[in-house]
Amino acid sequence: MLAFRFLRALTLVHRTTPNSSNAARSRRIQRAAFASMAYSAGPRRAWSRALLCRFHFHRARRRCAGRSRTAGVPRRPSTTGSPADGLRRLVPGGTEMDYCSLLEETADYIRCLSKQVKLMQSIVDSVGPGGR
């Protein structure tokens, strides 16, 4: 499902910026890629609901950031220097977790970046050296 979310984004991509800058086409790419991969992921993870929610319009936006994992969990103490803190940082959606979900959803992220690099390898290799 991986695969076909991100080859149709891509398709997109191409056909709507033919024209655009490296830059522009740079980051339309990279949104399609997290885009697709935490549509394969679905709303299970709260890092995918977190990217989902970042690539929404405005109103999506509003709707979903009141959403939480840990509504019932009292928010982690201000600690600072924390080696959590780290990966609260890197994966979508860490902020809100306490450290059990973060260690958890961090392992869930890791395996679904791995999964899109060997994705993107394969469409590399497919299409072969200087290629289109």
Contents of the next structure:
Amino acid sequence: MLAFRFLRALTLVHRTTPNSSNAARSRRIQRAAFASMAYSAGPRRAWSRALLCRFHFHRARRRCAGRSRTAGVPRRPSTTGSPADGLRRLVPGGTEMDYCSLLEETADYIRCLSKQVKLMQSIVDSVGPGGR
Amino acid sequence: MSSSRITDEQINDLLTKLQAVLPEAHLRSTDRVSAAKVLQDTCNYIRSLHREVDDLSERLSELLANNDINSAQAAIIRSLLR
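Having gone through the form predicted on its own, I am curious about the other one (the form predicted together with its partner chain); can you provide its structure?
To see the whole picture, the full complex is given below, headed by that same chain.
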């Protein structure tokens, strides 16, 4: 399911950004990666719900406002604060969770993130030079 | 419903499960884990995964620019069916 969603998103990015810069396309691909993860996980997890909210909010805002940066993608946090605080900033929705939920959600988030990375790596390997 | 107190055992159990998804989990003991260490390792691992997504997005962007999408799709589907 993850592969199907991500491939569909990639095709869309390819079709709609023929003349964009590499940086712009790469940002859209990155957003597609997190969106695919969140849609595949569905609303059963707090982290995926947080990501889905962020994407819908961003889409609604974009209709009114101008261009924005990579909304929906987890931001790079500062390195101050306790490790638990650091983790809360890294996991989508982490600032809203109690400690136990944070630990559970983090484990699931890491599992899904690893799968996404593996998928992207295998696509790069198969499309890249020598992958035909 | 009375509020249940979270025990240290429950926290330790969750921390152990979290440690199990980190790389090189098999090298670590399953005794009582240090919360600070697990959280720090977890943060580092998530940051590295985010960086990988960034890098792979850039590479995919270049590949999409240089490749015909149909042959790219065919190659991807072949690799997923393997």
